[in-house]
Structure formats: structure tokens, C-alpha cells
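Take a look at this one chain, the form predicted on its own, written out in C-alpha cells.
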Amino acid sequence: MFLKNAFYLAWMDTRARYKKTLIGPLWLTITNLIGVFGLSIVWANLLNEDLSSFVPSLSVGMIIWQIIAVAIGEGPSVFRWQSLMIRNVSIPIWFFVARALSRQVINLIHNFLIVIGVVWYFNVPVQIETLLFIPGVLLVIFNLFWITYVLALLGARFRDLEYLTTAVLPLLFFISPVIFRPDRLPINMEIIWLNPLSYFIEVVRAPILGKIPDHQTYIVVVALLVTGSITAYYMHKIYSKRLAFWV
């Protein structure tokens, strides 16, 4: 019940954003597209890539990104944008985490058009190992969900938090596989996969592109989602009780 209400009041805070104009949230898919046409004529030259191979793994990388780099740069305020109704009325404090990132899950939703009309125009091969890419999605979602629970009651209890993740996400985008694809990279350079996000975006992209994710990234992958849920249940059992004083 308090999901299904999450997810609408996700979809009230979308539609409210773009109210009056022609064409509604769409206006993100344009705003990605356009970003994605732009950065693929500079990057493909730079990196001497194949548009046709080139801009697929980008679509996907960038909007993957998006929602990654959204949650984790929202997630120390959502406590304190919620403030008021977290100290007058009783509701399960995941409530609101559920709401700001099912903001994220309809603006990706959204954004997959881009996807579909690139693997499209591009003849992206459409296999069954195509499918894979749901499951890495969904894992992807539920990672950041305990991310985002985590940096939310951090935040609420140091400020600071929202500062450092805005200064730190840029540093993120840049060794993360979003504009490059680690096969591309020289033996060298696997230092990418220390950084956890790489993870997240392959195990979407991949199945995509018509490759089947490697055990290491599912393994990874799942290692954290269990550690990380478990860290997010000990730290809710710890200091939920004292939210309400922190905001």
C-alpha cells in the first residue's frame, strides 16, 4: 500500500513539474536525446569509435548514469525536504526514500525510448540474451534504494554529506564506464572496476548491446545489494528513532 502510494506520488511530483507545457515529461527524453546526439559527434571522434557501435553503448551508459547520479545526489536531502512531515505525521521513514526514487524509475522509464529508438536505427541485434537486461535493471534499482537510505539518514544527520556527493559525482562520471566501454580500455586502466557504479552500468548495458554479463559483475553486483540492505536494516534499527530530532 505505502509503495503503490510512493510510486503515485512519484508520478504527481513528475506531472506537476512539467505542468502547462505540450508535451510533458518528454521533455526529459528530448533533453537526454539531444545530449546524447552531442556528446556522441565529440567522443566518437576523440576516441575514434564507430558511430553505429559508439552511440548505443552511450545512450545506455548515459541514462543508467542518470538515475545512479540523481539518487545519489538527492539522497542526503531527502530526509530534510521531508522534514515537517516526518516530525508531524507517522509514516514508515523508507516511504519517502520509495517516493524520491520512484521519481528516478519514471524518468529512466521515460528515457528508454531513447534505447529502443537507437537500438532501432542502429540495428542493435534483438536476442534472447537481450531479456537479461530487466533483471540488471531491477538490481540496479534495488541498490539504490539501500544507497539512498543510507546516504539520506547520513545526510540528515551531517549536511556536510550533500556537499561532498555533489563534489564527488563528477570524479564518478568520469571513472565509470559511461562514455567508454571497459573492453575498450588498455590492461592497465581495470582500475574501473574498484569503482562499484561500473558494475551497476554493464549489467544493463551488456545485455543491450548482445552480451551476456560476466559471473564477477552479477556476483558483485548482488554481494552488494545484500551487504548493503543489511547495513541499511542495522542502521534503520539504530537511528530511525532520532530522525526526527536530526531534521
Second form
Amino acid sequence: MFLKNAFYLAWMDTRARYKKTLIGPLWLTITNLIGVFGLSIVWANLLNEDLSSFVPSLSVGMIIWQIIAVAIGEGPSVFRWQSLMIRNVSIPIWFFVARALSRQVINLIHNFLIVIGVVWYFNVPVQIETLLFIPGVLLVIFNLFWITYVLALLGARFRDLEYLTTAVLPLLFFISPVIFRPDRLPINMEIIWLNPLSYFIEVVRAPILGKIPDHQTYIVVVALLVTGSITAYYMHKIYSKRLAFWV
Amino acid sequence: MAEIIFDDVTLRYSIYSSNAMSLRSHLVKIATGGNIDHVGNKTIITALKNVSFKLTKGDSVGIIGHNGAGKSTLLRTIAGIYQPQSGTITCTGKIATVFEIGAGLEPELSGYDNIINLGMIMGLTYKEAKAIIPAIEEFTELGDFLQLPVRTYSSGMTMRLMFAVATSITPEILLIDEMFATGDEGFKEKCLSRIKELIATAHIFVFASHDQHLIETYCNRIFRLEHGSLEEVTLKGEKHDI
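Now that the form predicted on its own has been shown, please provide the structure of the form predicted in complex with the partner chain.
Complete assembly follows, chain above in first position.
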């Protein structure tokens, strides 16, 4: 029940943010559409890629990257933003994480319009394998939940963390296969597979582009989910009691 | 059945200076083998010291004490927001709190949207939250203002809205921290009768204030906090024999 409320409140947050604008939350879609459009033209030419395969790959990559980047970038400040609530109402603190993440999921849903448009425009074949993107997205969201939770707890205690994550994010972007395609990499760029975020992108993007993600991808994503969730659980047990004093 | 029992509750917390909040000082500590200990940066505050009391239905408690005596901390501990280091707290009953003005309100959204938001934060479903609107319309007398964004409200109006939502879910325990300062006379009267109603239907009301007169009108028991220690006093301020 709390989960449903978190999602509703996240929707209200989104509405509040775009209050008094003409097209409201559709700005989310348009912002990304422009980004994908611009990057496609520049990078497709620079990398000598074929537009019809490059644009779908880039747009899915960008959108998944965005939810990851915002979750990591905003993660450390989640509790600080909600400090007034935390000091006033006794509710389970994961509720605030769920609310923040729900907001990202709402953004993702808006951005998904772009994927649909791109798939349709470039005639990317939609087969039964395509549906594998759904478990992929869910795995990414569950992973982001523990990531946000851990970052939020640490960020409430150590205020430097939010600047640190902001500083590290661009670096992570360059070692994630967002713009380039992993199969086009020179051998010395295999480093991207040391970056766990690469698997998050791959587990969603591959099915949409008509490939089944390999075993390795699923193993890494699920393993991260399990170990991360256990970490988050223990941190919750130890630190959640003290949170109200930190914020 | 509403009941609050505090048994020898002690609450301590650390205030971290900006240095202690930073990651660097922790890393430096690790790097230097932990020899440098910034004890001076961490101030430990004992906000509640061996506090014991028992509240049962019909109790209406006024908490008095100097600024910083621990009134707000005590209220937050009752609400379960702060957890004590030692002692046990038994608390049964649905709690509603009105502590800081504006908590949980979204300034850009209308009064109506905020009623639903606040309701859902307190754990109501969307339908239940929607159902409390008419009662709140009537109680707050804000009329068409409820359609305006909350950022246009005065603090008195905000207080009306928050008090109305907090009490509309018929809490068994109502905790209020010094808030009547912003209400006008008419609204104070309304709050008084609403609180009397709540107490009459077997509920607990705890109220922190500096206003002697308000405490005398609202409350039948008085707790005085001093440096985190609590003692029960009579209305005239003498020590109470327990």
C-alpha cells in the first residue's frame, strides 16, 4: 500500500514540477528527443555508423543511462530533500527512496515514447524476444532501488557524497556503452565490461534491438541485485534509526 | 485503546560539525591509522534523561520547559521518529503529528491536492484521502483558497490546513508542537473544541507550548522538562506527588 502511495506522490511531484507549463511532463520527452536527435546526427557521422541501427541503439542507451545517472546523482540527497518529512512523520524510510525512484520511473515511461517512435520509424523488427526488455527494465529498477537506498543513507551522513557522485558520473558515462556499440569496440576498450552499469544498459537494449542478452549479462545483473540488496538491508538495520538525527 | 508508556528512556544524539560530516576527515582517519581522533567535532547531546511516564486514555498533557529543554525531542520520540538509546517505549494507537508548519506540503500544488498528499503520507489510500476532503473544507473554512497553490497561503492558513488533516483521520494520539501562535481567535476556539472531542472519545493529546494560558485550558496534566529530565507538576507549577 505504501508503494502505491509512493508512486502517486511521485506523480504529484512530477506534476508540481511542471505546474504552469503548457505541455507539462511532456517536456521530459521533448528534452530527450532533442538530445537523441542531436547526438545521433553528430555521432553517426563521426563514427561512420548507419543511422538505422545507430539511432535505436543510442536512444535506448541514452534513456536507460538517464535513469541510472539521475538515480546515482540524486541518490545521496534523497533524505536531505525530505528532511522536513523525516523529522515530522514516522514512516518507513524506504518510502522516500521509493518515492524518488518512482519519479525516475515516471520519467522513463515518458521517455519510452521516444523508443517507440524510433523503433517504428527505423523499422526495427519487433519479435517475441523483444519482450525480454520488460524483465530487463525491472532488473534495472530493482538494482537502482538498492543503489539509491545505500547512497541515500551514506549521503545523509556524509554530505560530500553528493558532489562526489556528480563528479564521477561523466566518467561512468564514457565507460558505458551508451554512444558506441559494444560490438564495435577495439579490444582495449573491454574495460567497459568492468563497469557494472554497462550490463544494466545491455540487459534492456539488446532485446529491443532484437538480440537476446547473453548469460553473462543476466548473471552480473542478478548477482548485483542480490549482493546489493543484502548490503542495503544490513545498512538499513544499522543506520535507519539514526537517520532522523542526521538530516 | 490508546496508551503511551515510557520506561526509563534516555535519548542521546551526536551533532556532527561540518568537518565530521565530511568524508575526507574519515578517510584521513583511516589513512593515519585512526590516531587522530576528532572528538572535539562531535558533540553528544543528552536530550532526554531517564524519562518515565504513563499516559492513558483521556490524558491531555501540556509539556512546558525552556527553549531547548527537550520538548520537541520528547514529542518526536513519542511519535517514533527518534529512537532512544536505552529504556523502552510502548505506544499503542494511531498517531497524528503537527510539528513543523509546512511539513509534507507541496507549495506549487493546490490545497486539495495537498490534502490528498498529506493523507497518503499518513497511510490512507487515495479513496480514503479523497473522502476526508469535505470535512476539511468545512473545518478550515478556507473556501476557494483550497483551489489555490499552498505557496499563496499565510502561515495561519497553512496551520489550519495541517491541523485539519491531522485530526480528520481521527487519531488516537495527537501530538502538537507549539502551533497556535499563528491562528486567529476563531480558529483557536475550533481547535479547542476539536481537541476536546478527541479527548472525550478516549484519545491522548500531547501539546508542547510556552503559553501558560493555553496549557491551562487544554490540558489536565503538565510535564515540565528541564535539561532533558521530566517531572510532573500541577497546574500552578508545584511539584506533583506521584
